[in-house]
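Let's start with one chain on its own, the form predicted on its own, as structure tokens.
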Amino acid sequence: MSSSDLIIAIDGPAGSGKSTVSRLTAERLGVPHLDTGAFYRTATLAVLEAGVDPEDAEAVVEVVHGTDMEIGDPTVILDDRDVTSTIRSDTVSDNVSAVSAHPEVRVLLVDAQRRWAGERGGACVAEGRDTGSVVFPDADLKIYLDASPEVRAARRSGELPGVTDVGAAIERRDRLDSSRTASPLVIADDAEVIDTTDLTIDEVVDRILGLLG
């Protein structure tokens, strides 16, 4: 299979890998890393700025369509500014469900992330909660990756310094993304499920690579 054309995409919860493993898969087959998830953060980022309730769906919608972003791997702008850094704060990610969960808001970022392949050549390594599911259904290969509860807390702590109980936010997390209407987290019916639970970084791409034959 010729990676010039060749799309991967990689959904699972917060703390299963897929952010370090997307990106080591892409690198490894010299394709675009795209992280579905910096475009809902950074549209997050451009609501709270706004000072617009994450609830409000019509002032929300307003604001993301008037917003200019780019996305990049991993610098991302808003506005002319970089936010590379602020999209990953505690007040993004306590928000980040409410603004991503409005449908709307989804049409217009699913549709931008497509794009943003497109403009690179096709091909890319997608990584977030409904790529394979939604923004590629016809992905050449659908992987979701998962992990124990107790290891999926102990990977993200590091990356939650401010948060005393990480357990209890990657379950509110979870319980949110997997319960929304519009694009819910879910396993793709033709995904390779691949628990890295006891698994290296490496292996987990080594086991993705393996899947393309």
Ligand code: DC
Contents of the next structure:
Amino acid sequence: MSSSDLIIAIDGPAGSGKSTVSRLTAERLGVPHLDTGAFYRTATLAVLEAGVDPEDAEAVVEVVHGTDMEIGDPTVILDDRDVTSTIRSDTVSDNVSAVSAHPEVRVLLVDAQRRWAGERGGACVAEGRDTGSVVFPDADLKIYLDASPEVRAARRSGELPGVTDVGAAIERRDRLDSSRTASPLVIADDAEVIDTTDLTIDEVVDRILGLLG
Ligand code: DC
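Could the form predicted together with this ligand be shown next, to go alongside the form predicted on its own?
Below is the whole assembly, all chains and molecules, this chain first.
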């Protein structure tokens, strides 16, 4: 398999290790890293800044339509402003599930994600919730990363035990992301499931590269 058109789709819930693992895997293969969550986060920031209710489908779609986002790795630009750290704020995290649940928003952003990869030559390591099931259904390799709820909460908070707030926020986001009608977080039929609870990042990356043969 040549790496010139290789697509690896890595999906999973928050704290599963997706971001670090997919970034490193892309680096090891020398291909771009596509962070699809950054698209939904940037759209959510635009919606909040416009003062629009994240539940109001019509108004949300109108904002997302008129938004100019440039998703780099790591720099993210929204209408000429650097929003790299703002899109990771709690306010955005708390509202991103509502914005990303609107089917029309997903159509717009999935399209933008496919263009993103095409403009960079086609090959990429994509991470998200639906990259193997919807964005790149013909991906060469599909991975679903998971980990225990405790470890996921600890990873997200950057510390161990005493993480109930982060745990509750993650649980809420997982519940919303998994129960929405449009492209819920699912394990693609042909995905390899890797439980990262007791694995180091390097072990996970090695396992993924090993699956490429
Ligand atoms: O990966 P992340 O935590 O940055 O993603 C933020 C949110 O964006 C996540 O809660 C759900 C949404 N998302 C999505 O619906 N589909 C994707 N492919 C990626 C993210």
